[in-house]
Amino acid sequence: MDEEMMNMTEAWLRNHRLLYTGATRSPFILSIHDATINFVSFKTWLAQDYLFVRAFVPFVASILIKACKESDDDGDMEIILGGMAALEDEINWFKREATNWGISLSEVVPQQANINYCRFLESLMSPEVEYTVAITAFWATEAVYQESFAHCLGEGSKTPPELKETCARWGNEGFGLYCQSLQRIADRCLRTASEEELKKAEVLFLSVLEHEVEFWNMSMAA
């Protein structure tokens, strides 16, 4: 495809595959697709993740009301919405797996990966940053989770049983649909965006993905 052609995101996948590739395919995730993880692993990044996502709740609302101001299209709001309904499911789903996992969610303390990728997401959430540059980034965080779990319940994976409820829960077909959807918001966005918009969104997609990689690679090092 001629790169003129090419939606912005879909040429920063290109551009970039090599980061793309170390966040989606990152050690943590091989693991558990080739059936070698340490499930100590496992339950760090389960606590790790319990705390991140409730920092990415105000993430997700000050997206929505950037859309309500900002956005060209009413359905934005719409799908957005549906993803911060989700984030409610997801925090319950967390404390029922830390039960059965024996995790004590209130003694989990932050490791720094994690305030580090939280205060990222807190600097995103102030009026300054564009609409545009937010659901970039939003798309990117959401779109890594989804191609790495999908990974791990791919043709020729392993993943342990005691695994496979959580990897469908970010690999499924409605999650990724969910995605593709965020990514249409996004490049519709950045169509019609400023030079400097542009450049500033790709810089936080980089930083999306350094960020997740920087978070799998905690999870493994315990």
Ligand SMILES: Cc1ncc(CO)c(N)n1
Contents of the next structure:
Amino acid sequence: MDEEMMNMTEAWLRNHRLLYTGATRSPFILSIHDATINFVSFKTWLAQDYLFVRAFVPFVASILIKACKESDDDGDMEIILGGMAALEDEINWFKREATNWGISLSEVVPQQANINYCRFLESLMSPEVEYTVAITAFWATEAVYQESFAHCLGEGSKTPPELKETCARWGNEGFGLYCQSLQRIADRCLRTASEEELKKAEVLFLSVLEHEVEFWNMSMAA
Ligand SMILES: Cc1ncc(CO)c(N)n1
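What about the form predicted together with the named molecule, after the form predicted alone?
Everything in the complex follows now, all chains and molecules, and the chain you saw is the first one.
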């Protein structure tokens, strides 16, 4: 396809394929897919991601505020609000799942990669960060999880039955459609963005991918 006709996110996905694949086909995800995962790693991921999701809520809230103030499309609010509502269910799911795996969430200490990622999200919550830039990072964060966990449910996957529910949380079709909605918002905003905003959004897209890689590696190392 001609570069000019492509959406910005598609062009980035093409130009940064290697890093994107690194984030969506991490050793952690591949080990779920081929059933070689060490459950200690899974429990580490679960505990750390619970903390991450708690930090993710105010980040999404900050995007909702930006949407209300800066978006030229009324439809954005419902999509972001839907995502926020789903996070309440997600937090409750993490609590139930932690109980099932014998994890005491109140005792979980955030690891460095998690601290770094949450700090990054916090930096994006500033009112000075434009909606276009923030929504791009938001889309990328969700898209990595969607693509990663969908792979664990795809053809030829040997995902252990006790992990299927986890994979389905982010790998299900509804979550896929939600990610597409976020991508469409990002692309619409990016079409009218300044050169400077475009550059900033691309850099943050790459930062998200790097943080995701580090997050998976942190889980795997435990
Ligand atoms: C680290 C990480 N990235 C993305 C998501 C998706 O919300 C998540 N739960 N955790």
